[in-house]
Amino acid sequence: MEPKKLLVTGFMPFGGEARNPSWEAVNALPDRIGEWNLHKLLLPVEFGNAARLAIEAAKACRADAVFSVGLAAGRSAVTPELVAVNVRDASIADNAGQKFNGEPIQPDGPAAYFSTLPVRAMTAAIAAAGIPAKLSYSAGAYVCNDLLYTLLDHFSGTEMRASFVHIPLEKDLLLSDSIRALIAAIEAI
């Protein structure tokens, strides 16, 4: 049987920070993981724009599924998101210097839609692997939530499935134990 193909995507520093940590893991995953070939890309943390890139990679490289990883100060768990919501709104401006106040993300889109990945089977499996992991059910507003909103959108319909997940900052769990429970979560995929 043919590998499946799974762009996996992290997030660029934003917010004056040096370094951003799901980029970081993302790139630190091995190129297979179980049926999975692996496909990475660094996106910008700006609202469109990183979207409108995830969906031309994912095109290009014939993707399965999209696999979104990003970063979520506050959290001390891994967790995999089940809902987008159809609402920009943002306390600080995005690297391209967007800042939106209860905006649609698409003025006549649904409100929300649920992730079409399996994300409580990937959040069991993180904290099988023995990392702190919960299920979320808010992506946020910013550009997390605006990456995964637009992704189901525009795959609505289509065999294309996407999630996202959250890692926390380092200082709340460390880099090698993200990419464990990236691991895991792709392999309950």
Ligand code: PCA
The other form holds:
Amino acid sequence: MEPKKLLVTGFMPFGGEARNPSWEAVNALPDRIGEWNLHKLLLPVEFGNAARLAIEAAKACRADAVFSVGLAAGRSAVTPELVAVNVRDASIADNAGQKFNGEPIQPDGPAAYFSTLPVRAMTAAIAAAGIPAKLSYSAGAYVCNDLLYTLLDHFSGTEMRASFVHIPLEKDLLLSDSIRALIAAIEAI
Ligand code: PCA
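Take the protein just shown as the form predicted alone and give its structure as the form predicted in complex with the ligand.
Every chain and every other molecule in the complex is listed next, the one we just looked at coming first.
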């Protein structure tokens, strides 16, 4: 069977941290997982811009699906995100200095979108690999949610599917386990 193309994104460091394990984990993934050929992309932690660059790359590489990864400090499990909500709301500025206080991402858009990749199967596959996993019902209201909402909004009504997975800080989960979790999740798509 012709391999399918998966755009896999990770993020740059933000919030004054020197590293972001989301890109380190994505960058360490093999180029082929199951039936998927991976195309990797590092994204800036910027409202609007991250999603714009991901959409452009998905089109340019003719991706069949987008699998995005970000850091969720404070979580100790790998958490596939079920939904993205239409709001920008964060106590810290993004890496371009933008700050939002409850503004909608898309003034005319729906309140929320469900991920269009099988997040429940992904969560079960991560757990089956022996790594803490939990389905999450909120991707927050910062740049990760902005990315997932905008991808789902932009590709709504098309064949393109998208999902987002948050991974913990490296002090809470070994990077090697986050990498294994992402492989298990991609195998479950
Ligand atoms: N985590 C942030 C943005 C970039 C990242 O890795 C978030 O959860 O929104």
